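Encoded as structure tokens, the following chain is the form predicted alone, with no partner shown.
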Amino acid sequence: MTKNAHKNMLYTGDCLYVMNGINSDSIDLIYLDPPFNSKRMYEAPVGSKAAGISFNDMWTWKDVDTEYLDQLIEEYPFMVQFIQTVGIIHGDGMKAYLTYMAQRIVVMKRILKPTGSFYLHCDPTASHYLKIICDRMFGKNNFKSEIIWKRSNPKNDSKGLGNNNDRILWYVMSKKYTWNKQYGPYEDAYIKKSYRYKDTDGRLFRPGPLDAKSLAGGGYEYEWNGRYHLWRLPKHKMQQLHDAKGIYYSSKGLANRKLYLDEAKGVPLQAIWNDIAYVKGNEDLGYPTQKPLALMHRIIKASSNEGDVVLDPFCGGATTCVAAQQLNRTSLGIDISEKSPRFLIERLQEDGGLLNNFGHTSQYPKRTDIKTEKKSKNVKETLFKEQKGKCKGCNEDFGIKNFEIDHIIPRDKNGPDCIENYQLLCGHCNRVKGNRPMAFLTMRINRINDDMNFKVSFDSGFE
């Protein structure tokens, strides 16, 4: 896919479904903003221009399939058991939840080019163990940081502390990543004390050096204002600079750099963020755990540039979509909320022009960075050649008129019709499966392996 392949546009569905139709090294930039496992239920207030919208975030095993798990352990098994395992501790709602993100992660990680970045915001509910999950996907050495984001003033907790930060995990796809370097605000105290300086035209600035002495690469000497020195500017510069009055003199003839407070970048970005509030004033439209702008704006700017597709596959509130577009970014925004067109579409009015750029649609993208072929004699005898004869599903011999062929992600879960989508199964497997993913059919092909496993060591006990 081409770097302008992508245009402004709002997907509603399942971004699993969704993102199975975007090409692979297509994305430059994905943040994610999902559920957290909170265990609450959010519902935009009355009178706010989110009212009606709510979601709950309240996870139970019923919510997740058990085919999805299973779909990890052929590529994952390792991290599968630490699903697993985290749901011995924590119930089937954490294993759920960790098995929902685990499977969409693994589709994000493909669809991102090999200079894209990875954000997911979270909280310290499950933070700990999606990391595992993504150092696993991404690889540990990939981890850049986690950012904490101070969301809120603090709050009077009268059983512990107050919880007024967020996590948010920032991966790589390789050492080519898009990195442009961010600077924060000074400190107060700072500026007090090293901006101490005011000039004529009242702009606050502090002194910068002059003199070569602590160069490595040395100077220029000259006399200048009674000194003889070791200068870092030629003379014909320090005259430049003595004559747009950009140099302090001291009471003792010192000639040092005007250094402006106005033009200064600022601290370079940390990895705590405490200088972007959360969401108020006009900028609160009552969406429940809605983004500030600025805290988009910060990430869009540092990992990616002017023409760079953004996806935002829980997209919710929209202002990862409004903030691509204010950025001259491609924005890409799903959400499985029928509601969130609405919503997005009043954010694009109310920011001018960017509505006449943005589109929405409930259809599944379709991928062209993979050859289309339909079902033929000569992909069924290709994989009839790959599989060896035998059932992708039972692993029996059969002959080559006895097999059909089966899409491995379902056509109707966005599934491509293609060769690497294709397998063959006996009628049989073919039938159990139905139209649901090849993990069901592994699931239930394992269960009554296992209970005729259980049923001869039974039997052979009375023998």
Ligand SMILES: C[S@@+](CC[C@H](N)C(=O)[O-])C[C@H]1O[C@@H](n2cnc3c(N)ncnc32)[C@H](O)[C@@H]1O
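Heads up, when I say rigid core I mean the largest set of C-alphas that superpose within 1.5 Å between the two forms. Note that this is a predicted model, so its numbers are computed, not measured. Numbering follows the first chain given and starts at 1. Compared with the form predicted together with this ligand:
- Once both forms are fitted on their core, the CA shift for residue 83 between the two forms remains under 2 Å.
- Once you line up the core between the two forms, the Cα of residue 342 stays within less than 2 Å of where it was.
- When the rigid core is held fixed, the Cα atom of residue 17 travels less than 2 angstroms between the two forms.
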Second form
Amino acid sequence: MTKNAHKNMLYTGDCLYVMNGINSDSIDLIYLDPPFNSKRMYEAPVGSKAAGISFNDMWTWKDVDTEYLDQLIEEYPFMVQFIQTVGIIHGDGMKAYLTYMAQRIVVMKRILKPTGSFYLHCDPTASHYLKIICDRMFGKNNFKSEIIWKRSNPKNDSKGLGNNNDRILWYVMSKKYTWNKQYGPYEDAYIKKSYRYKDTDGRLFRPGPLDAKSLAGGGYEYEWNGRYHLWRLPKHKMQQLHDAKGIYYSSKGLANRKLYLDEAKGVPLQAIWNDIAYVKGNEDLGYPTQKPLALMHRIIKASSNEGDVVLDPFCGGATTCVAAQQLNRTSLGIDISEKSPRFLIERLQEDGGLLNNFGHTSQYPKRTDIKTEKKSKNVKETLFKEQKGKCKGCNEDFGIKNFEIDHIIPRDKNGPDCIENYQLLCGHCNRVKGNRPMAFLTMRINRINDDMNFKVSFDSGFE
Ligand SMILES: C[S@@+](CC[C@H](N)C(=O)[O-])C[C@H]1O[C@@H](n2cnc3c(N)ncnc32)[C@H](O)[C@@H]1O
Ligand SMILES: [Zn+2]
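Now show me the form predicted together with this ligand; what you just gave was the form predicted alone.
What follows is the entire complex, opening with the chain shown before.
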């Protein structure tokens, strides 16, 4: 197992603020199953283990962390424009939802290792918009697959097609991504057609060639069972296989290897997954939209190795955390719901003592990969030089004494104490901005000087 700096942990809080305290390049795999913008409230059924747990999937601009908008506007202006355009078509709910997601995906990208993978679970409500956001953030060439997961049995929709599939968008950070090839089960029709033979012990098999005529590299020439051929195995190995009853002789006496169904790897995994059923029976704990462990096992096995760090920033009923621990990965889970931990702890307790190795906190972690610096005279002088003596808000020249050091992302949203997160504002601009983003301040300034254009019109959101 490789060493990593993380230990199994569940954080209660908004994943944006928690992830803001996680070091860059430190996570191997992120799977997220956030709300899908389904415009409803999810509640666990009364009487289920998760009773009392609920989460909201209705979006307004109030859900958007305006303090984090600046980063998005500065780094991804065209994506912001794209989200605004979608907002025109779909309304403010979708705009707020996509902005909320984009703000978090930016941070996920920062904390993933270059070998890492990102799996975003969503559904056709917004999957096509989320894909464009991810194409932009991860790079369109790092898109690997849109997995279609058949989530339920056929639905009887009297006025249309039963929408019973979810989407999982898979992106990688670079060409060096971790990948362990996975196999799915054969279709019944294929088994029926190919595995037509039954051994004395009832095991199904199909005959595989032992003669080497289709092989370019030659073989071993000798007579076996009255047939003179080029064979794939030397004669003594052929004898061993025969003695082990591993050879099937056709009616004409040709030797074939018995390839057993129960030893077959299966079909290399395709992008349509219809072999994993929705949670049922004992596994169903009633957590709203709980996902099956089998789904998580598949993703974790495919895109991480033992000892790797798996993060689920919207972990809900902790399916990912449990699956990751079962597979000897380090698991980090984050959920905003204060009721989740009780439920999660019970689940881990039941699961073979996994809890012993698990921490829970509502404190935000702090990055250790950046140089923290308290607000000081030196910091002020450095910023003063960088900003050429101008206020970041009104762009006016001031003497150094008139400047105040401002946290770009406020401390209560886990904004770090480091020079990258500081800027100088004149006293007036700092007062107007308060704990809000720069975009708010710019908008205020532009309203006063109405000859200036406020280019990034997130303004309706600030009303
Ligand atoms: C669809 S559920 C996840 C279900 C989970 N995959 C499972 O198998 O149980 C989405 C979860 O996201 C959480 N959530 C919503 N906004 C969040 C945020 N900003 N940060 C962390 N968790 C959040 C909700 O409380 C909810 O538990
Ligand atoms: Zn100013």
